[in-house]
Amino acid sequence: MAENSPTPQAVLDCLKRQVSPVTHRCSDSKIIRYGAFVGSVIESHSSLPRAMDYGRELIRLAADDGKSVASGTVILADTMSSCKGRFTREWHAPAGGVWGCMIHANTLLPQSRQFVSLAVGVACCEAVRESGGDEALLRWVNDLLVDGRKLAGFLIETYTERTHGEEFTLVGFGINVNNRAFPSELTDCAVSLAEILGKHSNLTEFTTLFLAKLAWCFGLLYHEEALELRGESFSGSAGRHMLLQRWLELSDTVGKKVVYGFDVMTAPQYRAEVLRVDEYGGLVLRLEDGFVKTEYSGEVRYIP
């Protein structure tokens, strides 16, 4: 059993208790079913080399026995052997942090999709501020930073099972709560929780925070595709989609410049000031020679 082990009751204990910090013209209830599938099963492990792999494994068995994966499974280790980022960066997944995937029945939208990232962005945030790290801050699309050191990060990876062909988004997460040592490559750019709050949080509790704030995103997320799909404008202001309206809210990304790139730590591309985030979280970049482009996939660093 994992340290980090909340329940499913537990989490969507914690859900019914979130207030949206955004307008909207619904109720909390109707957010509440749309999001209440995430941690709907939770497994919990002691250690797993990898999240994702894991994942997959369960994707698979299950369709082997002519079964499907609940779409919302949260799976956790309290530590992690293989961990990796993108482009197998590897990520160090001592005891402490919250490591883990959950597994999502892809029925959304090709344009939901592209706020997927932003919601499990939001999540993270929301949960570090609300446990005291109030200078988290977000960078597109899926660092959580502190005074430019990474606290968390994300990677959203798409897996068709082949026996039935149904598709599943892997949302992994890997977050430094009270892990306080890295590995000498990371000290200048790694950050823990526990190093912001000069003490340990209750790794259970915290978990079981995020979660419910994944299952709150996840259910802006499908709440604002009905709209969508009925010709509605979206809820946020200005008809602005709800999700996205949140991280803006949560990120330093607009305004900086920035090193662009799919791969940009070995492959960086060119450079750019961000100039906004369009409607479905596209970044908007001004190239050095003025010319104008949206990026929907890849990442930024920024230029101090």
Given for the second form:
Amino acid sequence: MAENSPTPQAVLDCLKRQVSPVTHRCSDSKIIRYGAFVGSVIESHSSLPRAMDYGRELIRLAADDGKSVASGTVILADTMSSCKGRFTREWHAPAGGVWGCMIHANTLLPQSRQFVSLAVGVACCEAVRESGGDEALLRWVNDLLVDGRKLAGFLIETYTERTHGEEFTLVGFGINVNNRAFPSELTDCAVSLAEILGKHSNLTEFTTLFLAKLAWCFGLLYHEEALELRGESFSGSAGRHMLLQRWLELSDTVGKKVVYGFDVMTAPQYRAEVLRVDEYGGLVLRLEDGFVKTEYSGEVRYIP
Amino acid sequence: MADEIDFDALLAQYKSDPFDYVDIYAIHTGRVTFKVSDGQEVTGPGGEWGQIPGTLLYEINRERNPKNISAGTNGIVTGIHLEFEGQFVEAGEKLLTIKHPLKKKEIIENILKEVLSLFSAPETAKYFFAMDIQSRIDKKGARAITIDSGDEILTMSLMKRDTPVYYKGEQGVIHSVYFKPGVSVAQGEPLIGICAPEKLPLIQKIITRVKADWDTDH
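Having seen the form predicted alone, can you show the form predicted together with its partner chain?
In what comes next, the whole complex appears, and the chain from above leads the way.
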């Protein structure tokens, strides 16, 4: 039996307790309704090779059966044996962490899809902060850091099933909660919530909170999209997209000196100062020669 | 048919008019102010990372939100529509043309694009080869890789969201690669050029012919 086993009802109850930290408006109920699909089905496993692969298999099997996987289906595993990060990076998923993915049937418009990466980062950062990790901060795009060490990482992959051509987004997450041991090469750059708090957290309760936050953030994406389609301004201050506004509140990237690269670990490209994040989530950088460039993909590392 | 291309006529055409004509349109509705004039020489983006913008072509202002639009390529400004100066224009209105002088390499690529099947970027994003394809390219080179319709060939990366891109088209080898990993490609721009194996001799003939017939690099 899996240790990390939140229920859809618990996630929904937790979602209903969420009230926007920035709006406190009647739109909250709409956001909850838009986001309630997240966690409507939850599969908890004691072990899987890789949740993203399992998610793709679920999608394939459902399509073969003439059906479609429920959007918002969450797959969790207490441990995973064949994890990977972006590019060819390894990701370790021992017992004690929150490992899994959420399947999202892609019904967002392209301009909203851009914010999916930000959404999962915001959700995790809020969950960690509410669990006591007050120092958690987001580094563009969605790395969750505490004191410069990575507490969580995310992988967003699109998958189009072949039978009906339906497009899904697989939102993969790996959050170091109670796991304290890291491979030697990661000891200096990884951290867990247990290390920060000095105690273990209830894994199922934390996951429930994270999924409720994820539901809220996806609800925000749909809510803001609906406003835009009606020709109205986004609901953040000065008409800013609410998800982006929340991301900015949780991030320390703006103002930092960084090294940028598409794959910054193996192929760093240039050094720059982060001027701002634009309305599409792009990172506006001033290079060392004074010219300004905006990046919509890739990653940064802070320069001490 | 590509096999029936009249190379003599094509080369004569490029020799008599060795230019690309790049039309510049209004990127959205707004009031236009030109920053260049007819006959002016302009430069494209520069710098190691493309961070130095090209020559400023026009400013478009909508609801007190001005945007500066710069040249994406070098050349000479022609056909500027001065009647739009200070006027409110619709998105997509043609504003001017840049007459871009072609280099030998560009002429070869232009001719090849008439022979190759081009696979274009579905969205403005950064692209890299799918891991399987990349490892095969690393071992044998792109021109030894045959791809078929339905193959996962690329990954499109935008805001840390990776989307597999599947090839649609006739079977062939990857002859030309038009993108660089880590450099953004605009929607609709070609990513790769595919060639049926039996057409490879024809491709080589084109390259040899242009190289031989073209005196200078410019």
